[in-house]
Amino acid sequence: MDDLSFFDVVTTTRAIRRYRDEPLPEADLARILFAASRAPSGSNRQPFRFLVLRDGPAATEARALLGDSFRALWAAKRAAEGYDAGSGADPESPKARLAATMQHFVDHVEQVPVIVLACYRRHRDPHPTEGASIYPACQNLLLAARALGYGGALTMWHGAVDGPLHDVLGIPDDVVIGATITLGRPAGRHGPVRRRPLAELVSEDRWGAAPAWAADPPGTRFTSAGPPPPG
């Protein structure tokens, strides 16, 4: 996959939640995590740490905890946000298909080839900007995975079992789990991501003044998700 251009990778890296039953070769896993480790961080402290869960005894116990947490939090989100109401009652609707994908994801989290806990070591009290020192590394990881033909999904659904995970995995108290990232070979295919038109997202000189040069490449497809544009 090394012949993919930078823009190929950036424009086709989307959340992958269905995986083939294939292990990740350790050489590829090392390349992915090397790319993650090259990310910037505040004051270049490099506080990020990556805890890889495959098939060891502690990993197996942690996967069971994550499965319980993922299923409980998805069930709450599914009910609270009405995924089964309205168009969600039609199994062919985008809303219902997304719900089915999410259900498959949480039901099979224990079987995902690799789970990475993206962590960081705090050097001060919790601060609103501390994510700036871990999430660039997470994005590097996902882009590198895509470049090698793999896919992943970043979630915060470890939150309900954060304490037990620290205990089972021996994570020090001053280390925070910033994200859980699942990785594997996609069961489906990669494809161009759909986002809002560039002119809705970019202003020049004054807020809301879209410049003429903020134009999407020919053939770009857009999403209907997200909040409606103003006006």
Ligand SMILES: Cc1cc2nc3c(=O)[nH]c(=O)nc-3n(C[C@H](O)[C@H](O)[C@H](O)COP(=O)(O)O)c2cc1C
Contents of the next structure:
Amino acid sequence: MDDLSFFDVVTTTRAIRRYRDEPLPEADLARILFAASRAPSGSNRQPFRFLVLRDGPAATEARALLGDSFRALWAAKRAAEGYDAGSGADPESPKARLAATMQHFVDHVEQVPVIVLACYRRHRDPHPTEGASIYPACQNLLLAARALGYGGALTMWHGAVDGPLHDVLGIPDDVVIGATITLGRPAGRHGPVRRRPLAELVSEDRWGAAPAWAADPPGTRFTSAGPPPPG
Ligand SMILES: Cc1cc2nc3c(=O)[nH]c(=O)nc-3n(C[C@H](O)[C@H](O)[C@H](O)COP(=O)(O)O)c2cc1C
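What would the structure be for the form predicted together with this ligand, rather than the form predicted on its own?
First the chain shown before, then all remaining chains and molecules of the complex.
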């Protein structure tokens, strides 16, 4: 898998939420976390810490907590964002298929090959930009996983069990769980990343003035922003 170019990796690193029932070898896990550890951080404080959950006793307890949290938070999102309304009533619609993938994901948290809690150690009181020193590491991690043929999903769905996770895993009080990342060999294809066209995202000189050079490469796939529309 090492022969993927940087741009192949970037344009196919999608959120992967269905995994094959295969372990992730420790040598690959080490390479993935090495890539994460090379990320930049403010003042090079390197506040990122990675807590890997596999099948140890504490990890098993943590997975059970995460399973409950993932299911509760997805259920709330599913209702709030109307995944079952409008076209979502048709099981073949893109909206219903995304909901089915999400449901499968949260129903199998306990079996995901590897879960990484991407944490950071606070060096001052809570600050609006403090996450900025952990998320570059998370993206390095996801890109490295993709480069080695694995897939992952970065989630915030530990939110409902943050305190219990600290207790079960012995995470110090000054360490924040910034993201919960699932990892494994994808059950399906990676597929192309779809985003908005570059011209909608880039301006030059004045806000909103798209420069002619801001063109996507041929064959780029696009999608609108946000959760599926209500219809
Ligand atoms: C800050 C952030 C928070 C996210 N939170 C969740 C989450 O809680 N649950 C989840 O399943 N995916 C989560 N994701 C993954 C996004 O849903 C996903 O990257 C986005 O929908 C684009 O899909 P794609 O990466 O497959 O193109 C999150 C991604 C980011 C960057």
